[in-house]
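In structure tokens, the next block holds one chain alone, the form predicted on its own.
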Amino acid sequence: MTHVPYERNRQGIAVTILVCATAFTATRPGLADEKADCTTCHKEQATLLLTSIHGTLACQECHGGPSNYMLGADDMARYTRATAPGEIRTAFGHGDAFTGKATRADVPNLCGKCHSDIERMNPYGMRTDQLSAYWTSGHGKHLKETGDDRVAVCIDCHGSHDIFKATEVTSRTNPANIPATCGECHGNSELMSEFDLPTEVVDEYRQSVHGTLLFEQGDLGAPTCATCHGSHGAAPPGFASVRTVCGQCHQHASQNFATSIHASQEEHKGCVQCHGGGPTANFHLIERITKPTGVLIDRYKHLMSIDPEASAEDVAHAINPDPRRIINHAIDSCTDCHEDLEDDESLPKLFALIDSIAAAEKKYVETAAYLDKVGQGVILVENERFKFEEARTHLIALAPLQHTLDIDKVSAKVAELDKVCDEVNTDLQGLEADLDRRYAALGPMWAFCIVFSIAIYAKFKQLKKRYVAPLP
């Protein structure tokens, strides 16, 4: 047990004690003036401060005003008690000192003022830079430019009095809860009209690869619209800048693209131009071409349980058939530069850069079959196991090699991987003609123990006849 959530549940005790007592002794007529803080009234607030990260920090840090202040018994009870439907409550005078409720405009430089102090925040290890990388966001230079207050500002992404860590799952930070907290605002049709922003990102966030990730496996190492945009500085990524931030995580893929023809056209939009969806999407919706290798090889085996004569062609539609789909999807986009796709030399040659690709893949799970049959028997194939681990590199190397769109490259690692999977076809071939000749080898061995045996028998019946008297 740590001492914070101790410490918080006796401010709480605090709160509850203090609230029933101001209660009560404002029932009692005549008495003398009571002190009454924040917690008198702010009942609420109080209780959702002291469960937040920010459960040690006073009112006033944030709204100005004294720390108590002196009420007689009749006053306690008018400011505390119920009010009717329809009553409004008599105003309360706070005191010069007090602040009140910030504004939102305000917002970012309140909270600035003690996350941008270095001392302040340097014993909890927290970044201060968090303001000046808010005024670089989106959201930041529209608020400071036009005054306009409907952009996100701390409160909107943290809460206000309910502020939680983001490792805790009620917190609207924690990575689970990111996309509905910028959903509250890019979701909202009505508002990003008027800024003329799409609503649907957030919904194609949750069907993509990423969102698949987040919510369907739970992998809060999923990227979330923070990781792509940025938290504070939150601004959408330019096309130009597309690979460099898709290649924090993508590090082989965005060097590969980064050899290509299309990294050095500013008109090419990146990783999204294949993977964003197709041209009715707004670049979240993010696909995925390659498979992990299990489930090429499942695939395959399910395929020749039920068409064992299945073509090529049908093997690599069953094993993988979103690249040759994804980039169907992508093709209307390819027009804005290529504009005759049927003369255009371009689009045979990345349909023959897929199609090579297929057919690595389908002797990839060919060669994986085999060996798993071959495993199944009496024969050992561990050495075979562990040289078709090197087909599986190739393999898995050729996802982010086909970015360069270099139909050479990708053709050599095609044949490796090919002379891998050659070789330990060969092995098992071998191993399976051995084992068929040492049966072969059993026959004239079993042949000769029956003659032998009989041999033997009818030598022991002549001899028994020979030398062995009947008894009388």
Ligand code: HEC
Given for the second form:
Amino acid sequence: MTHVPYERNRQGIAVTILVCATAFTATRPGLADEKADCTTCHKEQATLLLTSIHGTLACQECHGGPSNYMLGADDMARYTRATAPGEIRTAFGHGDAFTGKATRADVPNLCGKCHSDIERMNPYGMRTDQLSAYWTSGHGKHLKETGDDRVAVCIDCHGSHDIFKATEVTSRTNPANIPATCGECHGNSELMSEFDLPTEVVDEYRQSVHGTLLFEQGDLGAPTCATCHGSHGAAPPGFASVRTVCGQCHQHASQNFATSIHASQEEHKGCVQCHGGGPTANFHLIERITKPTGVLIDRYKHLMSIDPEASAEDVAHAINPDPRRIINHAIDSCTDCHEDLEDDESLPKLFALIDSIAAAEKKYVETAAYLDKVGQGVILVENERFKFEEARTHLIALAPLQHTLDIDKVSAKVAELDKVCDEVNTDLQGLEADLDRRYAALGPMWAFCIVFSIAIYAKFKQLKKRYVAPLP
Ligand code: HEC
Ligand code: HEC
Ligand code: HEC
Ligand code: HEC
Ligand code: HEC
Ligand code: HEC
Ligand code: HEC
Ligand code: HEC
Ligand code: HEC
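Form predicted in complex with ligand HEC, following the form predicted on its own:
Shown next: the complete complex, the earlier chain at its head.
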């Protein structure tokens, strides 16, 4: 037996190990494996999720898949390498437990899995009715009945990875963003025409008194699409239909409307029958017709400066280009029931109501302007101003009152307003007359003073002459 020298032996072992190791790694790439999890390859989604309200959720909750993968260096490079935009990356085998990307139709149940689970939502004090409400909405019903996934599903209104609470300004459900969120589809005329739905709603809403309030004044008290239509259900909770939702904020108008003959008409569309800008305007162009009192006074002053003989109609016209406009817009929809508007006495009755309000407004602004004029002088008009506050209250009550369509009720309110205006006018006239009298009374006083001064001067001259010796 020949002995192989130790050195050669050692070399041989090293070579063998190297060969074996190389062969081993070539056939079993696992040896150089690296751990990769979802975030290794999907950084974009991971970043979005982390900063969202779902920051603590794992990707697997919605997509399935293992908590991590062992990948060879090649695969790792291949799948994580940045690719040019639009380039299609090789499909990656995500494993058996991977459920992939939910289809749009499956999204409601995916989100609902947690959000309708009372135990799961309890720690957060969150409601669990979104999914069940969703199935009662126009969107949900259509999806369920036809499988057509072009309707809104949870991710259209909330996003998929970038979901926030509605109170966050970046949230799609933040009131200021809702019109744009709904507008994605409801402003898309191609899509909407297929469903026979109007596309103007979004623009009309933006122009409406409510839209102006929201966008220009940032007033979150203004209703948005979701306030009136509900976010998940067919109508907001507690309301039988969209049409009854106005009363939530406009209580006086609603209570008065409820007593009117129209309230008992089944076919009557309620508030939007008159305020929706007519049947072609699809109920969103709700405009401000009654000007705030300040505007009323300014317009009136301007009008009086150019035409001192202004009539009630002129004033109404200056305050609003046409106070009957709102009804003129809506008239097409009135003919459903009032067949012949020429003969029908309803319209003249309504216009009589509107005109009597216009006349009352005129009186109000005249009185207000008088009060201002007198107040600018030396007379104190604090009492009259205080009294006039009552007129303002009556004026504000007038507009909603006409919703009763009851001329007696409106006339009674107009009379109350007139009475206060009359009292204030009488008071002001009294104060002015009083001032005149005081000015008049000042005449003799001045005359006396002048005569007295002259007499004293004369006396002074006389005494001076008598007692002050001229200088030598
Ligand atoms: C090694 C990289 C890699 C890892 C790790 C990885 N993915 Fe992917 N994933 C890809 C590639 C590549 C695609 C296909 C191309 C694309 O969409 O970018 C893909 C596609 C997807 C898709 C879209 C599927 C579809 O139907 O369009 C989802 C969802 C997804 N991955 C989720 C996950 C989740 C969840 C994990 C973790 C459990 C994960 N991925 C782990 C690389 C990876
Ligand atoms: C709350 C559920 C939810 C969670 C958690 C979630 N996803 Fe998604 N993901 C979705 C939905 C829903 C879609 C489908 C979006 C669509 O159709 O537009 C989606 C789509 C994807 C896609 C396809 C490309 C895209 O953006 O549409 C990838 C990739 C993806 N998710 C990766 C991830 C990764 C990685 C994580 C973890 C960091 C994760 N997702 C966590 C719900 C989720
Ligand atoms: C795995 C369970 C789970 C799934 C699936 C899930 N969520 Fe959530 N979601 C939660 C939890 C938990 C919270 C509360 C997180 C917190 O407040 O910290 C939450 C919060 C929310 C909120 C914020 C609620 C608020 O307080 O205003 C919205 C919106 C939301 N989820 C929408 C969705 C949508 C849309 C989907 C589907 C794409 C979805 N969720 C899927 C668990 C889940
Ligand atoms: C992804 C597109 C999409 C988004 C986003 C969307 N909708 Fe829709 N919506 C539709 C489609 C499509 C229909 C027609 C479905 C049908 O025929 O019932 C519809 C129907 C409606 C209807 C009439 C049916 C009914 O429910 O009475 C209303 C109202 C409505 N949507 C309101 C909204 C509001 C409010 C928002 C935003 C909070 C919104 N939609 C967001 C696609 C969308
Ligand atoms: C048409 C748009 C729309 C769709 C579709 C929609 N949501 Fe919402 N969701 C909203 C709006 C708007 C809010 C905010 C409501 C608020 O602030 O009062 C909201 C609020 C929520 C909240 C917060 C808690 C609450 O109820 O106020 C959760 C959770 C939620 N949605 C889950 C879901 C889930 C789950 C789905 C699908 C089944 C879904 N949403 C579908 C518009 C939508
Ligand atoms: C002040 C309340 C209010 C607001 C705000 C509002 N709507 Fe409406 N909307 C209505 C009323 C009332 C109707 C008529 C419903 C009826 O005839 O029963 C309607 C009708 C609709 C319709 C037609 C439904 C059909 O079946 O023909 C769509 C679509 C719609 N609205 C979408 C929107 C969108 C999108 C927004 C936001 C840009 C919005 N609405 C804002 C009250 C509102
Ligand atoms: C969420 C509350 C809310 C809802 C719901 C709502 N509005 Fe309004 N509306 C407002 C606010 C706030 C204003 C501004 C009032 C103001 O500044 O005097 C306003 C103003 C108006 C005005 C102008 C009033 C004026 O002072 O000139 C009319 C008309 C009107 N709304 C009609 C409607 C009708 C019709 C509906 C139902 C389709 C409706 N509103 C639903 C809050 C609401
Ligand atoms: C028969 C037509 C008609 C109907 C129906 C109607 N309104 Fe009016 N509404 C008017 C007219 C006309 C004015 C204008 C008054 C003015 O110029 O002073 C008005 C004024 C208003 C104002 C502004 C005045 C104010 O209160 O400051 C609001 C708000 C209002 N309506 C809400 C409603 C609501 C809510 C409903 C449903 C409950 C409704 N309207 C139903 C005709 C109608
Ligand atoms: C759904 C049916 C219906 C619609 C739509 C309708 N009305 Fe009427 N209206 C009636 C009925 C019924 C009466 C009571 C009988 C009568 O006087 O003709 C009435 C009465 C009236 C009255 C008089 C009330 C009284 O004291 O005599 C006025 C004013 C009026 N309507 C205005 C309008 C205007 C303006 C419109 C359109 C914006 C309109 N109506 C739309 C059914 C309707």
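Numbering follows the first chain given and starts at 1. What we label the rigid core is the largest C-alpha set whose atoms superpose within 1.5 Å from one form to the other. The structure displayed is predicted, hence computed values, not measured ones.
- Core-superposed comparison between these two forms: CA of A310 displaced by 2 Å or more.
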